[in-house]
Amino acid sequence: MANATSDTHEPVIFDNGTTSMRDLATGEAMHSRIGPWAEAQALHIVPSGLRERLSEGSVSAPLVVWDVGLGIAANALAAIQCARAVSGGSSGAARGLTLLSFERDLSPLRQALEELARFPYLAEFEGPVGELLSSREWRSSEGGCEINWRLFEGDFFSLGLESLPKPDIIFYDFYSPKTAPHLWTYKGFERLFKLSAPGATMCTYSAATWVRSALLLAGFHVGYGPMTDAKMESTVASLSRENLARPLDQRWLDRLGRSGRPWPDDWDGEDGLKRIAEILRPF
């Protein structure tokens, strides 16, 4: 593979000796300093229910996950070990995942490939990774576990997501809205509950105030996620109020009504308060 340098990212490397890329535009981060493997298992495959809703035996289709914001792959690599040892420790029969990632600058990716000492979870999987980039398909039916992996390069909501299998999993890694307003919008939140299939649930970094109002507002239920070494708290959402291991409650509700910035940008809509009160109760 030639030398991939991207102009827009570099290395970073945290003091416990993890490492991500930062965009140079920004300064930001992609993770937080527990590093992306630790932080995809954290934020996204143990909230995300992904294990057990693989475990499905009895559901003959594939599990959809949508990893939304690529970036280094931490996320989708590791929902493909998930399955692999779903199906690798399964008495009976494990559901296939059908992956779909989306991004829009791959340069990090493909730097973070050349330098696979700094990147240790990507060796692994480094053909797989090589073949998706090249190829925009990587497929696989090794020990019995069928996976379908597919990548779409653009803008997220620029793209034909209508015409995609519905999500049962969101992965929402994107940049922060403070550096992409434009993904964590009311708006695109609706429009990313009416494209999910009954019961499915999102995972995102983001605890901001007026990030969960814009997904309760859009349709979602949420709940409190998971915190680690880096994040107080991360949120999780989803269809079914039933898959939040933590609802947002009064306490959150009272937070709200403090909040400097309570609502998305987009949110024209009055009673906001009284709306999400409504929708929240009963605690």
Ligand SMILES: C[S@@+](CC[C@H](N)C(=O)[O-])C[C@H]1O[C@@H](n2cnc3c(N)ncnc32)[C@H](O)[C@@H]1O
The other form holds:
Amino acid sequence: MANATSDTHEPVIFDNGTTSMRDLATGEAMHSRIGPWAEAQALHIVPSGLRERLSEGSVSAPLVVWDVGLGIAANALAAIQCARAVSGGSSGAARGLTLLSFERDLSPLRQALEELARFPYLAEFEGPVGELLSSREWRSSEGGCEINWRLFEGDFFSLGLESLPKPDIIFYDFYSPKTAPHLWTYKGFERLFKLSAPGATMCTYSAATWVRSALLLAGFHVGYGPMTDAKMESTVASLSRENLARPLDQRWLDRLGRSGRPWPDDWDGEDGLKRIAEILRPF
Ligand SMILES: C[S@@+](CC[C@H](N)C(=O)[O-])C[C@H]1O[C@@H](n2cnc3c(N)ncnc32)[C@H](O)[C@@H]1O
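Could you switch over to the form predicted in complex with this ligand, since the one displayed so far is the form predicted alone?
Whole complex next, starting from this chain.
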């Protein structure tokens, strides 16, 4: 590969020794200070129920995961590692994994591949990531675990999402609502809601009140997601309320009523509080 140094990102080293990439334009890092791999596990792999859904031996269709914001591939590779662990586990029964990654700027991942010592989780997957970048697809059936990983380059909402396999799980991991509010809209979430497979679950690190209200207005059931050493809360949304460990409740509704920023930019606020109360109160 020629010059793999990114013009848009630079490495940032956290106190615990892990490294992420920082966007030069906004100064925002791709990950919190716990590091890419720990964040992938805590905020995406565990709360999405990925392991459990891959273990559904009675379902023959592959599980479809949309990895929205491939970044430096921590979430995607954590999903692949999880699929291999499930298929190598005691039951041996595992669904295949169809992993669709979306990204508009591949330069940070190219740079990370050149600096494996800083990104140890990538080392084991150097071949697959290299093939994904060059061919836009990587397939594997190693150990009986069927994986099809595809890459879609471009602005996520401008891609032909409707023609793709419907997601059972979405890792929604763009830059923050503060720096990229246009990626956290009511209309965008409504589109994702309509595109999702029955029972689909979406995980995101954001716990912003207006992100949660956008998800609720779009039709999702929404719950509190796990906390980490770096974050007090995250968010899990699903088409099925049973998938939520801790659905939003009266405490959150009170918070919405007090919030200085309750709505996403593309919601005029009309009837919003009443509508959300109607969504949450029956439970
Ligand atoms: C927080 S980082 C993702 C980290 C990643 N999930 C990981 O596991 O390493 C956000 C990513 O979203 C990408 N991105 C931002 N806006 C985008 C857009 N409109 N369409 C596709 N990707 C976008 C950025 O280039 C960046 O790589």
